[in-house]
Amino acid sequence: MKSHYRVVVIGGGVVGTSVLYHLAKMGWSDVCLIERSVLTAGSSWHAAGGIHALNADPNIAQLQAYTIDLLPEIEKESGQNIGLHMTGGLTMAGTPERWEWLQSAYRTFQSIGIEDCRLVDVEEAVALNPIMSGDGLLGGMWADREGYIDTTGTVHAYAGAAKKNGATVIEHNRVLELNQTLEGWQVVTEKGTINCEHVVNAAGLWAKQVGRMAGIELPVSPLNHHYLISDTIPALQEIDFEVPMTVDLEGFTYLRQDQKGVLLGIYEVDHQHWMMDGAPWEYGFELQQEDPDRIERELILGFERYPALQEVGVKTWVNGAFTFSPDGNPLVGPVPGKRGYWSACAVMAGFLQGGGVGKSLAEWMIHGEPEADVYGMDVARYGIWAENKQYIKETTGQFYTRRFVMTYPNEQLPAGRPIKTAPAHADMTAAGCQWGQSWDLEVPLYFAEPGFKETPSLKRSNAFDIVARECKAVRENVGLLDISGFSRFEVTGDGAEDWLNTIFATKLPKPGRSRLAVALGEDGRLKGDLTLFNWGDGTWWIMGSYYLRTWHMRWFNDHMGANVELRDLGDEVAGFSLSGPKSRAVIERLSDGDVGVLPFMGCGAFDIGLLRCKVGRLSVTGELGYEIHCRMGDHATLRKSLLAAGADQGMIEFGFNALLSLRLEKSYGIWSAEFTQGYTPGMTAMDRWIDWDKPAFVGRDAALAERDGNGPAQVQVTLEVDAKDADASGYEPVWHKGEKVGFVTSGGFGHTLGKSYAMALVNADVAAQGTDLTLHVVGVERGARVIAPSPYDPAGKAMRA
């Protein structure tokens, strides 16, 4: 063992031998893992193995991908068998609704890229699995692309390659503490004291005290997961074929052959936390005791669907732990605030995503960036509210139980409810406010009468009349939105202004204007589609999506300038915005400043009846609007005085629900939706906001590289549907004579227009307007066609009146 590395893992299962493996490959070489006792002591020895490519986040589907193209080829480089078993898949549908989802999910595959699976009927798929009964299921998904590995040798398969690219392994060596350095860190170990530029915390079960060590408090927890190995069962001895991963949805249960017997693995609804606050250092290869009472339900359900399991005695009970994040989803990436310390926890599937969160870790470590979209597992997804035992035990808990229960896209689920509420919430759910959650925050979706219930649906909810109404509401008279769900960053000293040109792409705004502005990274590809307000004084602020506070903080501080001050205001501000023809009226009576003629993108400090309130005036709906910021605890005192003042104007509150159908009919779009930080400027029109005369910007080289080009392969169009009852909401494909030639990226119901309409990324030779497409919706094949941007008063004289 040496004194300093470039880089230390800690924890030497599937995950940690991943990324040792691609900084290796990727040519860092000066790495080493430490594992406390030997390779796969934790929860990789007893993993179930299975693979497949599907996921319902498609850049997560692509990293699962990659993870099966690479177990052969570390298999090769290594000379270790890892058992890869490639069985192909079946997941069952056992009700209408989960059947209409399954078709619904077949076509976002085949928007993603994969291509080898179908729907098969339920006689083909007893056929494909003949020890699985067919009673109760109407259909199911087939995909080549999946199986099962033998879990040991995939580490060793993953450490030998790594050691053959000159990567160090020392087991049984615990780390002891860790301390930031002013070159890194410093990793204390029972061998030994080791420095390091870069740590990454691969521990699984042992991630929340790796991650204290560091004064992280990472929104992890273990829970116990049990599954079943069966005695040798004799019809699978009459077959000459291994039976296929097959997942029960209704039985919330999944299966695979183990020999001439099957691994029965249950995702049971009473769910058993263990060991939150990490596993015993002690602890590797034993087990919890299997508790089949608590599992019972779920048993009952998986031996009426496999009746051969009522036959044969079971051979292995397992029940181990795995740890979970609040969305079952990793963390992985720079954690903020510790330089140079990355995790690369909660792989929940590490055999089936190690190998992506292995590459996307290396690729961003060493070059930057990674080179796929990988907000769905990055660790600032989450901010310091997450740390709250409570809420890890409910969320992740919540994520257990309804791993094969189905989630509607109306759903709003309550694990980990409510954290933070601006300070008007009660006088609004009083009104029937019916809320969100983004990040932290409870945020407004609309405004329903009394006892009102919405029902989960893939299609148009019984809400869809309800947004009807506040739509109407707002392109005729004035609406209130709650806008305390936008991020609000605080930049001042004296070298902001400097700053702000160098992070931002576009021309900054004149003192007392607001302007869009985009953000890239180095490679080119989008960052942020922020607005900047410059008020005037010195003082600038750049609002977002309130989801991304700690992943754009991480980026501004990532490439902080000289003598510039940053400040998130999230808890500090809120705010309302009056959106519709009849808003200047309503501001007008509150104030006697001149906030009325305020110009289009103006912004300024006013007083708003008894508050001292900054207001810009700019809307997302369309029309004419004031975006009006106070203090937190104005907030409730802001809302009254506005609607008093509103009272005989028609105003009503509306929520986000609404804004998305207006917003769609601007063609505006929005972030996680048609900008992501896998796409670029010129893929989705922001270019056009682009200063190309500043000398230098973040992104600057990549972004010309593109505009000089021959232009993106695909672009943003709008796109009117013939939609019927249900509408796109993303990710449908989009066809072109047959042919696939690209997909949604949001859609909705025009409430003003009454027309269904998608924004989709689409092949530029089909771009043109007027162009037959068509769609699926939920699974339905549509007719579409490319219309001109902004069907709703495409010159923008509204929001300009």
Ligand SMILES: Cc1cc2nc3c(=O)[nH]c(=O)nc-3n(C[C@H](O)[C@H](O)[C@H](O)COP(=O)(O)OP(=O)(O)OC[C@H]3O[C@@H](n4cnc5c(N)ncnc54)[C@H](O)[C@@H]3O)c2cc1C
The other form holds:
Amino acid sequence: MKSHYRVVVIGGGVVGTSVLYHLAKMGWSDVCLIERSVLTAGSSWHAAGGIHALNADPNIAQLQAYTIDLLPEIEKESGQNIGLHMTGGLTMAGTPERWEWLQSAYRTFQSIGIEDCRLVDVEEAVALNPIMSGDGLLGGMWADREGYIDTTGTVHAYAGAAKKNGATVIEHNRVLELNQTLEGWQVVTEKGTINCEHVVNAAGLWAKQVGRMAGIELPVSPLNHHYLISDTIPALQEIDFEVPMTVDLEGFTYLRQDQKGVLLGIYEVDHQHWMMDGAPWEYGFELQQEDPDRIERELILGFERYPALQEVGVKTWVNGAFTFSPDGNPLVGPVPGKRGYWSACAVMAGFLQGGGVGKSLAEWMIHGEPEADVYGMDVARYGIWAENKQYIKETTGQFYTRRFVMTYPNEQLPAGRPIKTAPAHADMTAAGCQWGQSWDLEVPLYFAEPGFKETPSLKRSNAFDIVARECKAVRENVGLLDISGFSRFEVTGDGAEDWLNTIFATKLPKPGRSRLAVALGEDGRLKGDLTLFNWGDGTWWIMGSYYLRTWHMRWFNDHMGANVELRDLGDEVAGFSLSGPKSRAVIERLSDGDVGVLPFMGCGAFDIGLLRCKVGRLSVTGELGYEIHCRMGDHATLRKSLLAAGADQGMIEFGFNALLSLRLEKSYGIWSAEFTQGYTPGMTAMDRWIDWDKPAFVGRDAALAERDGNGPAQVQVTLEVDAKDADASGYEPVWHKGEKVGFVTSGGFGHTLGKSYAMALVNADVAAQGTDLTLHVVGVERGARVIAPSPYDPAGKAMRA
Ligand SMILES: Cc1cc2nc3c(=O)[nH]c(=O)nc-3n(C[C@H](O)[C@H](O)[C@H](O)COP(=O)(O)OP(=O)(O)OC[C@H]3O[C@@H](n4cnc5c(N)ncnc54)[C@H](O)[C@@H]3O)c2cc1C
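I would like to compare: after the form predicted alone, may I see the structure of the form predicted together with the ligand?
To see the whole picture, the full complex is given below, headed by that same chain.
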């Protein structure tokens, strides 16, 4: 064994071997995989081997599509048979809501380029899978690229192809210890010590312990999972094709053919965690005892859906564990604060997603960024709060149980909540606040009468009128919004200005001013749509999306300058914003300072009632507005003072649902919708905020190349939509004369203008105002047209008033 490699990958399951393969394939051949036992000795050997394209998260669906295309490639490259059976697949819906969702999901797949799907009626579905009963089903979706593989063969194919590209695989060698060094990591193994620059945790069921070796608490837990393999089914002997991989969403089961029997897998409603602190080191090719009683309900549904199962016996039971993160997506990427330590774990469906995980991680390590926007699986999407065991237990359990249960966009799930509440939480709850969760924090959605329950829906819900009322009050009078759910970073030190000038492409605000600020990656793609405050006393604030706190902090720290002090104020500072034409009258009553003459985008420190606050004159609603930041402990007092001062001004409290509607009427983009790390300044009109005269900033060369090139192929537009009872929400395809020309980034109802709007990325040649387009809203095609941005107050007079 060599004593030095550039990268050591820990774990020889499907994920570790895929990472190894991609690193070697992309040119890093000085890489080695260390496996405790033999390849496949974790979850990988006993997986059902199913591969399918459908996933509710479009980014994860793309990852799966990449993996499915890769499988035949690695078979060819390695010469190792992977037993690929591309049977095609069916996903069946058994309730009207699910059928509606499936039709909508079908359009999402079209949006993201997964074209080999189509909707099928029950008759056709039963013809495609003749052992399936159509009882109670309403329709389904067929996908060409679904089927199953031989799991052991696939792991060996990744490893074999990696070795052909120069990588090394060492089996029967457990990693015992990890020590950080100046260069990277010292990996202490049973067979000796290796020094390396990068270490990858691909330890699957043991990921928790391999994290702890480096002082990292990963939010991951194993859960048990059952499948059975039936005896021979006579009906399958009579047909000359294999039945497709079939998912019965309402039955919590998936099925594929296994020789002349079937494999039936069950997502257990009554879920069961297993070894939350990681599997025992000696565990390997064992399984857990099957527990049919615990899964009786799902088994009954399965045996009814496939009646032939009632006639034959069960040949084999498998009850094995695999790992989940709180939202079910993998944990991938550089672990914040641990230079050279990479996570490639919590991959729930390694045979489906492992290819995409390996590709993204290898690109990230080699080029500094993955090609795709992988925020959805970035390990930095969680913070320290997610290390809590009870949180991990509740959320992973909820995800598992709901794996095949529909979650509506307006649905609030209970697991792992509440964690953090701002101090005014109890008073706001008493005032009718309905809460959502952003990261660890409870954030206000809207204020309703006591006893109000929102109906989960893909369409407009029964909260529609409540949100409309809040929007109207903001536009006509004044509204109060709890903005504890913004991130705030404090930047100080002699090097602060130089550093900010480097990481932001925007001109810095003068003392006493704030400014929208764009951060770019080295490749010129977006890294942040932030707001910069220059408080005038050598202190700067960066403000942005609360849920990106760790993600942004990692980026800042990776690009840190000299003599700069950076602090995340997210747990120290809270606040409220006032918006609406009467907001000045309210704030002036509480201060004898010059707060009333603050110019648009001005900022400063003021007395507000009994409190000392930082105030910025800006708002996301497009109205005259103030963002008032206070110490966390002052939050409840600030609210009371503001409510008292606004009592005779028609002031109401409002939530983020109204804010989303109001910002849409202004065509203000938001992160994770209009802005992502997959898009460029030119596509999103963020180039307006770039200071091209600045000699240097991160991403400058790439941004200049875009500016001086032929222009982006797709650009952001605002659409007015002929919607009826539902609005666009995101990823719906946009059509022009029958041809797909883009997709919706976000949408909703503009309550004060009484129209449905969407923002979309469309081909530049259909972006002109007045162009007629169509888009699918909850599966139904609706007319739409490109309009000028900011349908409300395009000249911005209200916010500058
Ligand atoms: C019953 C069941 C059915 C499933 N069906 C499917 C399916 O149909 N499709 C699908 O895509 N997925 C399926 N899965 C999930 C799939 O098995 C996992 O997603 C996948 O195996 C995860 O692979 P991995 O490489 O992350 O982890 P693992 O396979 O657990 O591999 C981790 C490896 O790391 C090694 N290791 C750990 N610690 C150390 C150490 N300290 N030193 C050296 N080596 C170490 C272990 O020995 C192990 O080999 C199923 C899982 C189960 C349980």
